[in-house]
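Given next, in structure tokens, is a single chain: the form predicted alone.
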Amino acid sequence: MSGILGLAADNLLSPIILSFVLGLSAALARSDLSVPEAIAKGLSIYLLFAIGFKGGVSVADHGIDLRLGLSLSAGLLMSFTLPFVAYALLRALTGLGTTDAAAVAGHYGSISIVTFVAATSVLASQSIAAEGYMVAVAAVMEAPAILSALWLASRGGRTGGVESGLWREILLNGSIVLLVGSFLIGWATGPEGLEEISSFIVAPFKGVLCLFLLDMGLVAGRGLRGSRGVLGGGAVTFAIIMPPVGALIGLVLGLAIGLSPGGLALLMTLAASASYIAVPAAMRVALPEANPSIYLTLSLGVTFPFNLVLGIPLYVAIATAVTGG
């Protein structure tokens, strides 16, 4: 328990935490503290190319085995049945409708690739290395939980199938496009192409990665702040209590596996996330009739705060504990 204490203190006084925190703050506040929205979403193709560029030349310089194609598989079972259990959870703990319950279910199937950035970078602050095929593993969670939601949401008497819409929604997300493009890349190019431009990914990651979450604190701020009455006790419960349940699926999964500390750590990390940026795009062609305001603020506001101040400690300090390392 100290050492998660004491991981958990470390990752609260890093740059990366206390600039979410200071977004989130200075929404709270009402402040008029603002990231242009051109900058915002550049800081985001940044991020998710040099994550996706580097789990490629890590595969690269690993070379493909059979652990490979066993985490790929975790990641599609894990995308496709952890809605389930998210489902169960919001129809024992709140009120939601069918339609509500499935929506915000299929973000939790998904995961949030900058909750999986944070997760790296505390693994490389305590020199805790990890399988860079991890990132291929975000990459194939982006979407199946999709179809776990729409499906569920059928259950409840929704008529329909998958509209026109959302197949381009989900195969051709920015955020899956770059993260994959960007992997096969640095597959291809390897260290030596690393080596080239390691002036561009690797020294300005971290304060990239700062300014980026001082804008997810301040979107998190303003959908804590405009959620008021939206959402009950219930459901703050639930968003709070799932990613622990998904860690524990991932945590069970890797050690079948066979893992390293660190690829465990991030298949726990990734199975306790929420999607903020693929899935509720898909919602907005799928189901329209979901309220936005819940599935935004229990992903963004109350799940991803959780898991970068407690959540990726617990599961870096248990997946060292279990492997020994």
Given for the second form:
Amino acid sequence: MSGILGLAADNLLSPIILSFVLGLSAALARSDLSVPEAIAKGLSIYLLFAIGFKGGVSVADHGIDLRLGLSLSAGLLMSFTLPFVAYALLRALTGLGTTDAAAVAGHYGSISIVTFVAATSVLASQSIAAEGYMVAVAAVMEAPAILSALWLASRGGRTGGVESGLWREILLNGSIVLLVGSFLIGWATGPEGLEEISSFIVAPFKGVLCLFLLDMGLVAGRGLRGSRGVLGGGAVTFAIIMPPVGALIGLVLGLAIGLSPGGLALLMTLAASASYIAVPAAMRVALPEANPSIYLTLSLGVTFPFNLVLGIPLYVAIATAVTGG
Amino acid sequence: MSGILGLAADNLLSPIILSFVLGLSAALARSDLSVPEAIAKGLSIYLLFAIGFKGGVSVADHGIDLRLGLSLSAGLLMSFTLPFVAYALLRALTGLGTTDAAAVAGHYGSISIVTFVAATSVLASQSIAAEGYMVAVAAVMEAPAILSALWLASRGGRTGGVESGLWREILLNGSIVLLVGSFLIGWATGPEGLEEISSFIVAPFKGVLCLFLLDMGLVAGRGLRGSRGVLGGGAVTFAIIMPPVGALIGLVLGLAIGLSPGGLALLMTLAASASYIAVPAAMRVALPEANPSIYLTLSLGVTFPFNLVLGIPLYVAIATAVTGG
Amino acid sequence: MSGILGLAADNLLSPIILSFVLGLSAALARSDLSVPEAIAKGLSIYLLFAIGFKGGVSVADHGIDLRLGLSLSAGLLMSFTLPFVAYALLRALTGLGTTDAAAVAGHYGSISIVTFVAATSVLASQSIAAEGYMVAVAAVMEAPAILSALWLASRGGRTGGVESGLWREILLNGSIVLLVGSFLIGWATGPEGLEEISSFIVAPFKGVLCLFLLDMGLVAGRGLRGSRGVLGGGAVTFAIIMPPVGALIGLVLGLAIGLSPGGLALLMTLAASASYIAVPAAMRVALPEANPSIYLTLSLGVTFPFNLVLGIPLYVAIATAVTGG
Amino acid sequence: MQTHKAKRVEIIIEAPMERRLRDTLSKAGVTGFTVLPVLGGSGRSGYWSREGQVSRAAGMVALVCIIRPERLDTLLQAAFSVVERHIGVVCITDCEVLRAERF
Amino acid sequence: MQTHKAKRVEIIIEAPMERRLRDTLSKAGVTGFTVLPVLGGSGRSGYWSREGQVSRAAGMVALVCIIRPERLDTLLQAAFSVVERHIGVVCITDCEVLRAERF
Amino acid sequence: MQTHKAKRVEIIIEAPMERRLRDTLSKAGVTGFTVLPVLGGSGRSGYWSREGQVSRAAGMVALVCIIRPERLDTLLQAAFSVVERHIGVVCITDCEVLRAERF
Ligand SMILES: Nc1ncnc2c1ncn2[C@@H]1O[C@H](COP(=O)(O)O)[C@@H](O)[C@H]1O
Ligand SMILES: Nc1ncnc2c1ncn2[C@@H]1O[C@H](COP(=O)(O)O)[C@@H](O)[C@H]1O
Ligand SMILES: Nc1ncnc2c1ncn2[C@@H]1O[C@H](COP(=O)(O)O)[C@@H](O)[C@H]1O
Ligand code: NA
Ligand code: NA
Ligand code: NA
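If the structure you just shared is the form predicted alone, then what does the corresponding form predicted in complex with another copy of the chain look like?
Zooming out: every chain and molecule, the one shown earlier first.
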């Protein structure tokens, strides 16, 4: 336990976390500090490209094994089922209606790629290796949860018919395409490809992540300020309980598959994280009646900081402990 | 021949080309992946600044020789005359009217700086040196073709008077000024100047080029999708035949001047490439009757990918073969 | 003296200064070269984050000494009092009315962070060390001058009541928060933190500064073109005399405190520089009657280039000379 | 100069709905419109601004459509089918245009 | 379709004044509006464009507010108190809206 | 509040023509206007959006000009001379303004 706290303390003092805290504080203090939308999008393109590419190179390097298929299946399974777990918890803990609860639940089945990136960077700084294909697992987990959420919402009387065109939009959304595409590029070009561009995608990576998390902190803080009063204690409790619950399911599946300590920590992180890009956009279209303040605030304002600051060191510590790694 | 195919295959597997292919595929599959306009412009400012600066440093390093003047003259000559070649080919191969044919022809006399940059990066990865002042040749080739295009269009009955103010706009357009300016800065500050900023303009260069080509792929793909039906087979044939024709003319002139293998390959690339920034903007003002879909699709959707994937390795192979380099 | 000229000449041939000159020339020649607003803001976020962080790390490294408190007090004192000096000079040299003169005076009490950054980079290239906490001095000097300016303006009959809310806005403006925040992060994470992200904030720093100064040149040039006729010779004289006057006051205070040669040069630079971000924004709100062309042109179009090209090498030379460093 | 009566319809709608609105308008034969970016706004669902958004997804856009008076109802019907369940505003103004043949 | 009479008020104002304008409108009970970005402009204080600005500070924004006719004067009074000492423009147009209950 | 009749003219035009339009308006004595960015649009020459553009060159902008009714014709004549050969739209609306002395 004290080991975990030590890790959390170390983690807390990393420039990455402190940049997030800076952004959060600035927004809560109503500073006008802001990162232009185009820059934030540019930074996220960089992060997705780099993380996908490096994942692909690592697969080219270490080869794929039988566990790849199993991990992808585990990811799919979790993305489909976690929303049901989340929905049950939400109905137990909060007074949210069917539609709002279903919308929130969908976010927790899907994943947050920045949380994933932050976890890889914690692993890297502790020299814990992980399977390169975990990036592909992240990609397959983005969308299925949306289907579960719509099904849950439709039980509440909504027609729930998913408009043709929405599926293409969800499956071909920019983040997924960029992540999978750069993964394939990294796989195809391998270590030589990485060498050509490593001073772009490896060396400055952590610094770019700092600036990105500064912006995430600003956005989360503005979201929190804007939604005071919208959320009850029950909802906040959910947003803190659900990540460890998800991580536990990830742990069980990951152990069954036989992932490395690093891979295990990443699968737990994916399960624990909540979407704030792909799923909200889909919900605006498919479930316009659901209140965006609720799902965005829970996912970005509560769960994201929780995972960043406490969750990730916890998952890494547990993963290394249970695998004896 | 098999050597050329081998080179093309190598080239195909570079992260740079694959990033372009990723963008192209994403756009054709109607993904919403997009690079914000400001980021794309920022990347192009970076590339122009870096390529100009490095060209200038190389001139400071190796000194200028008599061939500099000859190369600039050859560039000017080609920019003026290639539109006539293109126009003749277009009239032979397509049913385009005078104005549209003239507008397209103007694009092929001018150059694509990204194609040039991609060629320098292929040369660098094969350790083939090139004259630093080829950057200046690129700069002088941007504008003259516009004059030829307007002259060609005016023969078709259009008044063709070039509004005062347009010339300043063309000659002082941002890309030319930045390219020439950073070339002069590189020249003035020399290797010491380069050392100060090389971890900005040299180390991450290829990675930035990847992201830029990702965006180029997206734009080219969107352009191709948007212009289905606009282009006939003849126009597409033109856009594939014209680059080797231009390259051949570049080859002859470059040999006459006595350029190095790398310089020769770059001159061929310049002749083979078609503008999609400076000339389209000028055409919108001076030839508004010409259909932008036609010239943009041919230049960006057909010729650009052709040069990137097949043309450049071909030109490099020929240049090294004929010079015995 | 010839040493100073030599330094100025060296400085003139650095890529940083030449990039500024390129931007300035492009704008004066009415080229359409431009850096997108979002990119310019992104670059300035990078610069503020990097300079703040490095300042904090240097404090973590060398510890704080008694001079920290004295330097902050000197900064505050100068920010409060320099506007009175500037105001007196303006009334003597120009025909500006009370409001305009007060607004301009406020700019000269505050500071220009890019001038500060350029000075640190000149010091670095001459291997002259400086106190890391000078970044904090820069931060405290941003705002107090605004108070002095409003007091000066109110004497001219304006009500001068500072609207509630404006103070929070000024004190929590983005640049101050980012600078102080990253300073604290650097302090907290120390040299290990720096090592993690140094290939992002140290290696490419000078190159990024080049692009930023290219944009500053463009903006300054457009400003100068737009305000022809607005400014008389007296105002321009003021904008060239005031920086050395401020630097002299900074020199006296810095010597009294016992700063290192580098710290002394930076304090002089801060005193000599004029704001063009925080103060103009505050003036638009609090003194809308003041003409923005006047204060922006003087600060950005005259004083900024003066400091960049002549001022900084002068201040560095004097600081090293008087301290015998 | 000679001008012609027309209607100017301004539709402020969530960005993720833009493509759907465009498609619906096209199907209704409305092929002329312009889309403007929106920085922020306020309505029954509270205040928002681009700065406080992780992605463009939650932003809005303004679509401006100038149309002949007799085709207004077709346009409104089409627009309403998309806007109905969503937040946003539809506002119609009388206007005049040059070059009537374009509308 | 059924439409309802309303007023469309467009206020072009300096960006640093935007928050104040919003706050004043809120206090006057005007809670529906949209803010659009502005690239540049020209007026008595000359020509400016974003390109020539170091910071967003000196830019402007356009705030569009659709409001019931009877509440127009409240809005104008509130807006004027902010705009008064500042540069910028206020322009009012008659318009019609769908879903009147929203305004 | 006291308002004054005016005309609001909106001109949507290709970005490379913006400077020319501005110059022509200035020459015609029209010195007050605001330029707004445009994200995309559709017309006789098809659909386009900023995303599908390599450079700003092929984009469009919207210029809004509020003017006294008696000066409208001068403005339209000037605008038309620029817009004539180009794509784009000119749309005129009746409006009212505060602070009439500004126009
Ligand atoms: N009265 C109004 N005038 C202008 N824009 C409005 C108005 N009401 C709502 N909007 C815009 O429509 C968005 C959604 O409004 P609502 O559906 O009321 O939450 C707001 O964020 C504004 O951008
Ligand atoms: N007649 C007008 N029509 C449209 N916008 C205007 C007009 N006059 C002024 N503006 C806008 O308001 C800003 C300030 O105008 P002014 O207060 O006249 O300097 C200008 O930069 C324009 O963006
Ligand atoms: N009816 C319309 N309403 C609003 N904007 C239009 C309309 N028609 C054309 N536009 C705009 O003007 C541009 C050029 O139109 P066009 O000249 O018809 O190709 C389009 O891309 C739109 O941005
Ligand atoms: Na999850
Ligand atoms: Na060419
Ligand atoms: Na100062």
